[in-house]
Amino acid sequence: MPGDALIVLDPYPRPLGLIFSPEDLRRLEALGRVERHEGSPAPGDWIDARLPEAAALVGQTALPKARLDKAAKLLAVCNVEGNFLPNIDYEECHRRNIPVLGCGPAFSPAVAEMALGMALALARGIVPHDAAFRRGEETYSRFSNDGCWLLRGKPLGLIGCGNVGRALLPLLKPFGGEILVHDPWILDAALRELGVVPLGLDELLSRARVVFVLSAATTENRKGLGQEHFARMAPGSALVLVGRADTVDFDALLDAAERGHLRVAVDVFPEEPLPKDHRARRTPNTILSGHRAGGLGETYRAIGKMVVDDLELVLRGQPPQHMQRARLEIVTKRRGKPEKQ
């Protein structure tokens, strides 16, 4: 198969030059015949003309059963956006043993580092002190640290322990406190093997000094964290939201920050771009970041490398090893939205 395979590239909203280094693009082209469409989603007739010979499809192309019926040679679908979108018949792909692969693992190290940085900034008051300094209202030494605290030795909580959670764990363990995890998709025994303490949601919220909200949006957790949950957290605790905004009641979260009950860092929002007059822009005790935790050049190039590495394996008849395979029991409950370019 290698050398003869047709690889169809429909990567929008990712430009090819963003995700593939010149070296990785050469590696991809060495695997077979590459046909590409860039700058917009590929037209339906362009895709349909190539599906009968396609061995791999790289992109977020819609693949209902009627299209899959035309794709008798299809061996893999490589999503290069990050979200498993509801435009694919995942059950039919599963039945045909066509892996639908996601690039989430490429983003995880960058998101984990950002989450830790946000937690440190909240605990140590870095952002408000910088603002006060620029206004000429700074204080010095111990007087500048009222209400600040160390992460060292504190219990730290993760809601969700998927790709980002597992990248975050080795960054948190050196602080020496308990790491508490709530993830209903992972067995408690498996979590204990990671060196963490599995807990129910309410207990985690009441015990953790920092809560990292890392979970993906599903049909079961829409606005799952609300006022009653934030009230369980100790006054002055920190919450870092880098998963999906739909997993929290966003207004209730801002209420908790505005009251001074929580310190909150947010990288994802219910609406992006956030409206200019949105109350979040005026809410104290918050750090706001425009969905940038994972969007580094190194991250995007990691996507391209993962795609080529796994296609090399798939075209040799071996299972992929780097990208994340869509699990049918999970992906059918996700509420992924296409990313804006």
Contents of the next structure:
Number of protein chains: 4
Amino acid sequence: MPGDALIVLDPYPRPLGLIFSPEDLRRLEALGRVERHEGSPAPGDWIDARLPEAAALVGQTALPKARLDKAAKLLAVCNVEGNFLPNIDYEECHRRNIPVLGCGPAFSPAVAEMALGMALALARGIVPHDAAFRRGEETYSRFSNDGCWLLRGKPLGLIGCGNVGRALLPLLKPFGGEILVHDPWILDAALRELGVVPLGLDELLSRARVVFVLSAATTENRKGLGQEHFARMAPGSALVLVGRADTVDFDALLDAAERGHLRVAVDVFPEEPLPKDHRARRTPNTILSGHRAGGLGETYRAIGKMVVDDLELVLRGQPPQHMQRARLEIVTKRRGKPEKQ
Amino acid sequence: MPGDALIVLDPYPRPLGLIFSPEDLRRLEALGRVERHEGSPAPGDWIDARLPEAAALVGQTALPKARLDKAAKLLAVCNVEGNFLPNIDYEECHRRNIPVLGCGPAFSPAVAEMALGMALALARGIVPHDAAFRRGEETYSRFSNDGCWLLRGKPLGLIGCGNVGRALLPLLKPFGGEILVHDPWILDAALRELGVVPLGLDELLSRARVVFVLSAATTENRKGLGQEHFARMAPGSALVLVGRADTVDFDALLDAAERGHLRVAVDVFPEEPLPKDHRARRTPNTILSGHRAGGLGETYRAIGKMVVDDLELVLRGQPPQHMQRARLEIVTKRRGKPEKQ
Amino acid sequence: MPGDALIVLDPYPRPLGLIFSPEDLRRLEALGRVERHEGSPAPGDWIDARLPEAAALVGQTALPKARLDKAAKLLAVCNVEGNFLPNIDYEECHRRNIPVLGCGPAFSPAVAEMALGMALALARGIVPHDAAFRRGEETYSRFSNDGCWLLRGKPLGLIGCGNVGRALLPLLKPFGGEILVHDPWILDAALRELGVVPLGLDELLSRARVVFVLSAATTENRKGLGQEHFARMAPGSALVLVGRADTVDFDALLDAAERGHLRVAVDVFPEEPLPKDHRARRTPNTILSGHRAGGLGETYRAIGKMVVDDLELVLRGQPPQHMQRARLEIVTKRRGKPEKQ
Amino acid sequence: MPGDALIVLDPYPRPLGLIFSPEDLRRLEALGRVERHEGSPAPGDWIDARLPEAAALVGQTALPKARLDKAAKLLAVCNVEGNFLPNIDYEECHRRNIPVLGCGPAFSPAVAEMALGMALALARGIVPHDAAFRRGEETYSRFSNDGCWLLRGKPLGLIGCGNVGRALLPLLKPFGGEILVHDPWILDAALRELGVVPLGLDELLSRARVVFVLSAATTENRKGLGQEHFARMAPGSALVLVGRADTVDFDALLDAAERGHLRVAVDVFPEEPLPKDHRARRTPNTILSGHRAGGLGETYRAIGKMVVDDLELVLRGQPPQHMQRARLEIVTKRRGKPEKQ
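Can you give me the structure for the form predicted together with a further copy of the same chain, which would complement the form predicted alone we have just seen?
Now the full complex is given, and it begins with the chain already shown.
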């Protein structure tokens, strides 16, 4: 056991106790000498003093080339926040074969369950019917189900098929309909291997009964989903937005909900917190949720477990297995063009 | 084609246009001579006049022995309401080999999707969080997820595993946890074939993170789920009631929700409509739904399709395949005892 | 416990010890008073003496109306051989609500596994390549795989979709190709529910890469599969015959194998044992198996377990759940016409 | 389209026409200027002359640092043979961010199907029974199934869970038994995510009814499976060897088959071709196959398709998606220790 490896924890903005269970913290301490800074980003000199001995760095610490030059023993960097920030020199890390590892996969199961829950709630009117019931205005049986429908056998569409999409697919398959996917960054052949139908954006929108907008950072440069896209969707269809708010024209989306063209669930907003007087709060045919699809206690603990599992491997000289490596092609500016529009 | 068979339609309380699509009505009319009474139960003499020639009867018409004695050509009775009513002499039908067919399976997919939607909404607080958002009181990210949890990997429990349970199982399996079933009317070996864990009621309640109460008429003679049962469930667990309201002590259930011990979704009530001043309307930690889990447009059309499909078979001398035969052991008084308590 | 019920065992040609494990025999004896005749069919007077008290009869005993008239307490008949024989008055049993129960489902898992094993062995040339290896004539790597192919992604066809077909479907689904089914006795809508494509016989033959011939007794009146059918199949395709030999023109099938048009596995033969000089023994591109797809030790024990499980239920007044009821429409002469050709 | 990129093909020992369909070759030629050497490894000076302009290299060409120094425009190396050879300076490739891509995943589906076919053939005695039939010595029905068993519900074991294991898992899951995996290179948590039970080698051997030996190069340094391991397996169990022959003590394996303790299928041999007089050719309870589990026409074409798909991406600046990157930790000498023994 490499009990003398130095593991530096600089997890801000995540509290240590949020991500590490007592057991995982014990496992971490069994891997080496642990030094930690909590409650704020670690000061530069605190980091600098530890870099020459650090075997692993857990957190979102800035790592320009000058710092990497000092970190001769560094074997891995574990991000515990969820996004790859631009404060690391990824090319230099690559050259030194220091993997920068992300915890994105920890959030996916939670986001996938929320997305399905929202889709079912939209299709069945669970939220407005409960509100009507509390006002004493509920209707019963078939008189209460106007405009409601089943997911069963219906085409379901995913825009973006990264970690969240892959966690969502097995939950959608038993509904038995075709699963349509638009993701310009994934080969059609690879999508077909997943048992889904690769499709252009317009055709997906016109065919899917539920559209899950899951697109992540790598697609943010595409022009967003706007009024003309929503118009393609069949009246009464559902749209679930759990990716990035900036992938849609938010006002056009609220318009579509307001006039009853779509049923819409939103977990991410152009501004957070949303202004108190924002029209979204009064828009019917919507479900509103405060950026909470991923951030559950279980999720944060999963991050800690991933970190310890992978550091055990890395300190033994094996490749990490849980966390996701930052890929140069994706985190750097030199981005390519997607395969299809 | 047996174009001379008489098919008698007496579907009240179901409007004909609700259950038969224009296409299915055409298919029905291609099977024989169709006579119909709509808007109320068919008068006795109207029925009596048609019985001697009737090959099939679609509806909930009373069929005592005296009537069956006149119905020499009757090949099948198709209930389109959903319950086997006591107005039929089932033993005499059996002796004459006239199957009495039920449309219960048409409702199951819709109830199963609703049950899952409710479970996800409870686990993630979708309904109260949306209400808070509209009041401008939402919280964000991890501060909004207190007491929320994933279905993934958790034991999920079913009380009753008939048509609805069997439609729900494939939707639950991808969440990856054990599925626990209590159904005293089904052999343990048959449950294991379904890939679930047969379990006594008390153990199921103490282990399952969601309890789906799906029990149907055949189990109504069991003593209901009451305060001591809810107390066995782990704090913060969810209960989804989509079976029969009389299988639970409703007040005890609301107590458990009110003090935050359980999160509860209710689709069936001891009285419907529920009195305007009923405490349920003010009970927190609940989702209320007006007996609407099954009765969607798609469901009613599925009934009509079932009826026509099966009458095609019956008029050709083949067994029906979609609808469910009333089984003597179940519809008559001579009920047995369940295998296990 | 109804310890005074009389259970009569007349299982010939099945030895009792083949179908009942010691434990299941103990369970049976706990259900009532057990009397048995083994080694030959029970003599008429032995049966007649026990009929008035018999609550259950396990075996293939003849039950004409005259005998049923004496069997006032009889609640169920459990066939342990596998076929519904014509020595029972099924209509009288029906009138008296005495279910005649079959053990066919016990054989299905074994037949399904054998069918898949044969299909894979045909597609990959496992049998002839092993023989070549033993002769010292094997080839290696890609030079050994002429005419071999994967099941993955290929259309697979089932002729007949009863118990065996339903046991085979889940084994075939992960190969990812379309599953084509021809079964004129099952509604297209019911087949689609199983996730398969209902198809006419000719189209199935021309599209499927493996054709599983599973058709059972109910389809024996169709004209068999003959030369023109085999000609429709793509060269090099596989046919697996595990249903009834009389559903195919056996000589034409051997012709197709002999000239290399098909790869064929045969578990059932027009005569059994097959004459020593039958040409099948010298036909290349075949796998030969002596009616052994279903009859394993595990299968026979499953029959005994089914019988005891269901008698427990029947003696308590509940419907049986494992065994399959003889359906009047199927076991009697008054057969209908299949829906589609 | 980067029509001016130079793509160098040096595919020996694979013929070009084996791996590239005419359509894939056209797609490749649309990506850039293609230069090829076939029929033997490309001569050193032929390669050297093209390196300065080469954007992609398809083949097993030696790439020491001196050559990489000349290959300023090289973006990717695509191995089309299946093994990462030691003739490449992987560390230098990594430093230059030139992915070395392997085609291993192309073989996995074929190997997985063969492994399942062999397991079923062993469990059911398909091969020896066919041979007996041809000799006129077959038995029928239950008298022919001594020692045969079903996979259904039985624990099935995998030693090694790389590409082949992952292709095999979905084929095994519908048999419904536990799937036990021993792979010291994969985290238990990652195995559990796959729905399998991680297990020590000895316990796996004693519990599994079929043991699939799939271990690949990375485990070759473990001591092999020998007599004491085979002795742990239950009598009559099956072992399928499709990984590397040097992971087992081959003589001890034949001994176990010869005395009837195991049923064994072997696709890989310590020497290939196997000497004509090798005892394996006379050993009963074995199925012999000449290293043919992976090398089908479909497999080779899949390699070509992978290469073109991924080169399309690489030339656009995106990461490859089909082929597998050589990972420094695995291809270089600096190997770690596996997590568990």
